[in-house]
Every structure is written in C-alpha cells, then in structure tokens.
Amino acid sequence: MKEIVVISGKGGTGKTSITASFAVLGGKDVVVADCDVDAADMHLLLKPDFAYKEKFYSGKVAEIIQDECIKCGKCKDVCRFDAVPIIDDNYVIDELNCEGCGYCSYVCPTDAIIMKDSLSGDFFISKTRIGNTLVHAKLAIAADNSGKLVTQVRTEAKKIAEENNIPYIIADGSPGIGCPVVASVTGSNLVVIVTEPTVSGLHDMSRVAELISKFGIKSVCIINKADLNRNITIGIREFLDNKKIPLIAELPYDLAFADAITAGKTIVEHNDGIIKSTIEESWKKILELV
C-alpha cells in the first residue's frame, strides 16, 4: 500500500480539485483522505454519503461544579488563559480561552473543578458517488488539535486500504507547513505540491519544500494556473531544479475548472480538453514514482 499525499504552501492554489481528480482516477483502486481537517471541502466534489460519523475527543477542558464553588478565586487567580470570568457572580470556565493545563482543578480547595475531554470535531468513513471511500473529518470551530484528527483520519485510511487490499491512498492535505501538514505527509511515500506562479506561490512552495526535505520525503510538483506570470513560473521552474524536484505537469489558467466544481464535478470529469489529458498523464506519473 503506497500513501500520495498533495499539499500546498498557500490555500487556493487549486490542490484539492487536483487530489479529487485523482481521486476519480484511481477509482476502487484508492482510499481517499481528506486531512485539510481546518477547512474540509472534498465532499463538495466526491460527494459521500457520511455513513459512519463519530465525535472527536482531544485534550482536556476545565468545568466548575457551582455547587462546590466556594469562590475563593484561586483558578482566577491561576489562570494566565483569562478562562475564568466572572459572570452574574460565579466563577466560570471560558472554553474558547481554555488551554486545559488543569492548573486551576490543582489549586481548588474543594475540588470543584474538573477536567471533562474537549470535543474537538467530528470524524466520517463515507463512500464516495464513485464508489471508493473517503475518510475525513471536520474540526470544530475554535478547536485546536488538528495534528491529532488528521493523525486519526490517516491512520482509519491506511487499515481500510490494508483490510481491503487497495494499493493507494490519496491524500489531500493541509496547506501551509504548520503541525496539520507535518501530521499530513509523516510517513508517506510521495508528497506532490501543487503551486502557482505568484510571489507567494513561489515563496510558500519553498518552505514546504524545505519541510519535506528534512523528512527525506520523495516530492514532484505541479504548477497550476502556469500562464497567468510566466517570469514567475521560470522562477518556480528554477527553483524545482536546483532542488532536484521533478516538474510533472503544468496546468494553464481555465475557467473550466470553475464550471466543474459549479456542476459539483471533479475537472476530468467535466473537461475534455488539455488539462484532464495533462492531469491523467500527471496520475500515471505519480503511480509510477510511487
């Protein structure tokens, strides 16, 4: 079983319209793992039918049990958070604000503070409108976590392709280079990034470059969007040969991508033209990489 999984330095780039064309693809072949947990939207293209949910519990939280409140304030006092306000005269916990160290469960005098586990999203095993099954999850607002969820959105993925004998798992993954995206690629087999040619295309395409390389992660690159600043994609061009990361495909600038996520379709599906033929020839590259 080999992971792909298609990350970005900066949102927009067109990365998950490109990981679900992949994922039409590879067909039954595929598991597909949606771990943007932040900002979920493959089943806007892949539509599942969300047969399995459950919550997702991560971290701690502080309550306090008004009874045995004596409002003494030494969690007020403790709290560096500012998660203990005072409303209509009681103590009480701010969950926005919590960080769950459980300082102030350590110093009340009457224990009536406890650490109840923090909801932190909801977590789906679905089949897809083209019958493969899609992991994914979605974090709760405010929530914070999200190494975690996408660690358990992979680790659902990889045991349903091992169960099921299926030899992919396409992954779309975080953009940015924060914890989500080290939790995204840790482990895979293949890292392809996709980028624009914008000044911050290029400079966010550089840093996770840099962050892939100290996994010692085998990466290919795909620009998006490749006509719209041909300086700067002769920049980007530059940089992936002095790193010694493959180019495999460049995709020009097309409304067509628009209409097929209007028509909720994946852009081979909808398109006949140069950019399916170049994201089909790209797929076959990758599964020969891989």
Partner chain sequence: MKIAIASGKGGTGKTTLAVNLASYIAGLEDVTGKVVLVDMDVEEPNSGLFIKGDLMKSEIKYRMVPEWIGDKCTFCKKCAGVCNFNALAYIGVSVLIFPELCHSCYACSELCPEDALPMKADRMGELRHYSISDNLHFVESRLDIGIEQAVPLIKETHDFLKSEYDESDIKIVDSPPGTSCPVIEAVKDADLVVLVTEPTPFGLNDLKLAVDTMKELDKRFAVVINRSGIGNDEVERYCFDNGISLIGKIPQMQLAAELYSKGQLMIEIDEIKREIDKIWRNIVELK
Given for the second form:
Amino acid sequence: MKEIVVISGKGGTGKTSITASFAVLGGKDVVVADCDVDAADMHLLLKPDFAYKEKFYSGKVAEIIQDECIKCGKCKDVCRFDAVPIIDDNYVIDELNCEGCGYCSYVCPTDAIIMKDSLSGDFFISKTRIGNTLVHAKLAIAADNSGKLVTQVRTEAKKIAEENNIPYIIADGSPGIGCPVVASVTGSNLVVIVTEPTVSGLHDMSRVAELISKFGIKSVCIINKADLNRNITIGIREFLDNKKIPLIAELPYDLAFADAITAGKTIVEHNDGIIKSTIEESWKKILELV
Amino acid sequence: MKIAIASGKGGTGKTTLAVNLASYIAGLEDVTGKVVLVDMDVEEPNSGLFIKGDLMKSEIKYRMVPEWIGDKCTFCKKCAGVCNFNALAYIGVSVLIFPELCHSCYACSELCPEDALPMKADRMGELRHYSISDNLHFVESRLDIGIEQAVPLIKETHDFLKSEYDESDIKIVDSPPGTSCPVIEAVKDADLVVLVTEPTPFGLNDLKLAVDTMKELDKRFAVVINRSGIGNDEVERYCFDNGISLIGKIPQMQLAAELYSKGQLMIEIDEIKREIDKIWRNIVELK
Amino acid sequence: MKIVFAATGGNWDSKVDSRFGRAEGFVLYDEEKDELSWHSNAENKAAGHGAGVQAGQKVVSLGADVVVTGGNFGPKAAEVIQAAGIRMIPDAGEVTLKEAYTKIKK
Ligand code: SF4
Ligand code: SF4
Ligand code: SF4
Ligand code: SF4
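I've shown you the form predicted on its own. Could you give me the structure of the form predicted together with the partner chain?
What follows is the whole complex; the chain from before opens it.
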C-alpha cells in the first residue's frame, strides 16, 4: 500500500481540485484522506455520505468544581494566560484563553480543578459518490491544529486500505509549513507539490520543498496556472532542477477550475481538453514513481 | 482604528486586499494620521512581497522557556510529567528541554524545589518596522523556522503597535488563515474584521467557518468577495439571508492575477481601485 | 540486552511501525528472559505536539539498550534517546518484528 500526499504551502493553488481529480481517476483503487482539517473542502466535490462520525478530543482544558473551591486564588495567581476570571465572586475558567497547561491543578489546595479533554473537532468516514472511501474531519473553532487530527485521518485511511487490499491512499495535505503539514507527510511514500508562478507561490514552495527534503521523502511537482507568469515558471523549473524534483505537469491558468467547483465536480469530470489529459498523464506518472 | 483582514482559508485574496487597501488609503487626502499595514500571518508573512520600503527598526522577539541547571538538580523527579506539552523530558540522567514545544506556562520552573529550571529568554522570531511612504508604515513579524507557537509573537506585535501608534492611526492587519488560535489572537481588539472569500462552493464553505468563528468571538465583521464573476451567487445569497454586510466585490481579471504574480499592486487598475475605495468607505461607516 | 520495537501489534509476526512518536505501541524484547511485552502508545499517539518526546521518554523508562523503528525517529525523539545513551536503528522497513530482529542480529 502506497500513500501519496498532495501539498502546496500557500492556499489557492488548486491543490484540492487536483487531489480530488486523482481521487476520481484512482476510483476503487484509492482511499481518499482529507488532511486539510482546518478548512476541508474535498467533501464538496466528492459528496460523501458522512456515514460514520466520531467526536475528536485533543489537549486539555481546566474546569473548577465550585463545591470544592475555597476561593484561595492560587489558580489565578499562577495562570500565565489570564484564563481564571472572577465572575459573581467565583473563580471560573475562561475556556477560550485556557492553554491547558495544568499548572492551576497542581497548586490547588483542595484539588478542585480537573483537567478535561478538550473537544477539538469531528472525524468522519464516508463513502463518496464515486464509490471509494473518504476519511475526513472538521476542526472545531479555536482548536489547536496540532497535527493530531491529521494523524488520526491518515491512520484510519491506512487501516481501511490495508483491510480491503486497496493499493493507494491519496491525501489532500494541510496548508502551510507548520505542524499539520509535517503530520500530513511524515512516513508517506510520495509528496506531490502543487504550486503557481507567483512571487508568493515560489517563496512558499521553496520552504515546503526544504521541509520535505528534511524528511527524506520523494517529491514531484505540478505547476498550476503556468502561463500566468512565464518568468516565474522558468524560475520554478530551475529550482526544481537544482533540487532534483521531477516536474510532472504544467497546467494553464483557466477559469474551468472555478467552473468545475461551482458545478460540484472535479476538473477531470468537467473538462474534456488539455487539462483533463494533463492530469490523467500526471496520475499515471505518479503511479509509476511511487 | 484597527481593521483585521481574515479568511477561512489561505489563498482567497486576504493579503491582496490588506496590501492594496493600506496603500490606497495612505494616499487619500481625507485620511489624517498614519496608516500601518501589519502582517500577523507570522508563519508565512507574504505582505512584504508586495510592498517595499526602508527598514526603520528590527527587533528580535523572545519568549521565556526553562533551562535545566544540572548542578542544582537533585533528580527529585518532581518535574517529570508536569509539562502538558511534552516540552520537558525527565530521563534519569538528565532533564531535556524542547523550547519549540514550550508554552511558557512556568509550571516546571516554579514547581522545581531546587530552582534548577529557571526561565530564560529564547528567540522566537523577528519584528521589522518599515517606512513605505510619509504616512504608510509596515510592520512584519516572522516566526523562526521550527518555532511552533505563533500566538506569543502575535501578542508581541500587538504590544508593539500599542507602543508605536495612536488610537487614531489606521491599522490594517493581515491575519493568519483558518479558524485556530493564531487567528483569534490576531483579530483580538480589532474594530472590524473583514472576511475575504471567493464566490465558489469552496469559498462559501470556508466563509461559513470564518463567520462561525467571528460569532463565537463576538466580533463585528463584514465580507468582501474576491474574484467576483467566477462561480455563482451563493456567497452573496448567504450574506443576504444572514444579514451579513457585503462591503465589496473585487472583480476577476486576468490582468489582476498577472500583477499579483509579479508582486505588484492591483490598485493600478481603475476598476479595482474604485472597488477598494468603496470597501474603504463601507468600513468607515461600519466600524 | 533489551530491544524495543516501534510496532503495530504485540507479537513476533506484527509489523514494525514506520512511525515512532505516533506508533501504535512498543514491543520490548528482553533477551535474557526471552520475554516479549506490549506497551501501548495510545496516549502518545493522541498527544498534540511532542509525541516524539513522550515516546522517547517511554522507551527510556522501559530500560531499552536498542530501539528499532520502520522509518525514522524524528529529531526530538532522537535527542531524548541519544541523551539516554540508547542505540537507535531506523529504517527497518515494513517487516515483521521477527525479520527485523534477525536482521539486527546479523
Ligand atoms: S490550565 Fe493553565 S492556562 Fe488553563 S487555567 Fe489552568 S493555569 Fe491557566
Ligand atoms: S486554587 Fe483551587 S481552591 Fe483556590 S481558588 Fe483556585 S480552584 Fe479554588
Ligand atoms: S524538579 Fe528540579 S530538582 Fe527535581 S528533577 Fe526536576 S529539575 Fe531536578
Ligand atoms: S514552562 Fe510549562 S510548557 Fe514550558 S517546559 Fe515548563 S511546564 Fe512545559
């Protein structure tokens, strides 16, 4: 079983459109994982049935059991995050501010403070309209995107692939270069970097490529909107050459991407021309390389 | 006045709006006081790619993390298991600290009976302060690679703004994308949050997440549609049905995308300049 | 010698886990006693950041002399394990514990 993760560094490069296309092209041979848990969009194209749902907890948050509190104020003294306001003469926890460090619970003389698991999202396993399985999640508001939910999505996708003898996992990776993206790529077999020829696109993709090479994972690149700025596209090609990252496709700047999203379809189902054939070609190359 | 520009997801035009809006209002005659563009997307500050000026000041920013003093440690084991963030490892022969995981809660430091874990300053990033023109300034904070806590640096950036600028100066804040802790810290004490989205089902989905976040925080907010003309009118209908102010629509234009790709401003295009002007007038009315 | 494997299950036919910090669990093989024991990593797997630090601490507390994983350790786990003077064997691949053990012995 091989795991392919698509990432982009910055948003708006067409990463999700391309990943969803691979999900369609792979059909029953892939399990799909949406690791972009902060703002998951894959479900809008693959129309999953949300058949299985589970609450997801991560980190801790403090709670004061009022009956046991003797109002000594020690918790408020030690809290570095302004998370213990006094309301109506009672010490209470402001959950939005509480960092979950647990210091207050160490110093409370009456053990009135418990550290609860903090609810940080929902986790789903679905059948998609194309008949394959999608593992996805939704991070709760103000939750800390630590990579744990991403890990859970990947672990579950792996399990499903192994149990059903499905050869590939295709994952929509997290954006950025922080913890969540690290959690999306570690231990995967191939990373597909989708970038665009803009100053910020080039800047972000070089940071992402650096990160991937640190983990020693094989990567390939797709330049989307390649005709938007020829000079930067050439710059990206040179960069890839230097880093020995194969460039597997260049796609044109085309409003068909937005049209497909609006129609609730993937670009390969919506377009019959060069975009479709290019993405099909790159999927083949990916399967050869992985 | 502080206006935060945010979005449920990256790549919707948040930075574009922040940079163009700040540049535009700095050139207005009826704007007195300074305009300052602030990039609080500290993990990937990109505003600076679009706006160049003279560096006035750069400050290294620190946060407090414990340091283990082996000579003082009696291996009492009290610190083992104290750290809820796995930033401290007690391994019998020594105590290891992982500063990048530390949330600076002081628990280990203050609970150690031997004073063997004093807090010391640790570099987390850099704040740079630029002058772009007479009345346009630019503040950019950048987290060092490998530092995982964005919130402390965002806090420091807010403090910097407080010390350098008056209430009457106009601060345009480019927030991090998403709905997690850094965004919440970045939009704190903003008079108005402008949510940028695209008129597609993706854009609508991301906008809903952003709107839920603003409601949870009890923030005043308004919406700007970027690349107006693509997709459909569902974002507009959603705003209308929910009584959300839609304060502007930046048109989809190939030329705009090209200017963006080169790191140039879009207010060079008249059509877009007019829309930015409208957005600004609406902000003034709303805040 | 005590050998710890990052593993997906608790017997010789279980696979070596390619992750370390967020591995399913750890199998401790005590050569002297010829004993195999399973130590779940559920709480670390669930850790937000720093799963590697916690997993490293766990391996240290198991008293390992050698530790094996299918992929790599991650920088933080490696630091903890190294500081405790334990030998690390990364990249064992997707093999069973038995296969990995035989390979080490060679
Ligand atoms: S857990 Fe930490 S942040 Fe939360 S209230 Fe207690 S001391 Fe404050
Ligand atoms: S430390 Fe405990 S007893 Fe004291 S005020 Fe806080 S909760 Fe109440
Ligand atoms: S609490 Fe202080 S003295 Fe005790 S083991 Fe930790 S560092 Fe050493
Ligand atoms: S200060 Fe808090 S977060 Fe930092 S190492 Fe100590 S206990 Fe952990």
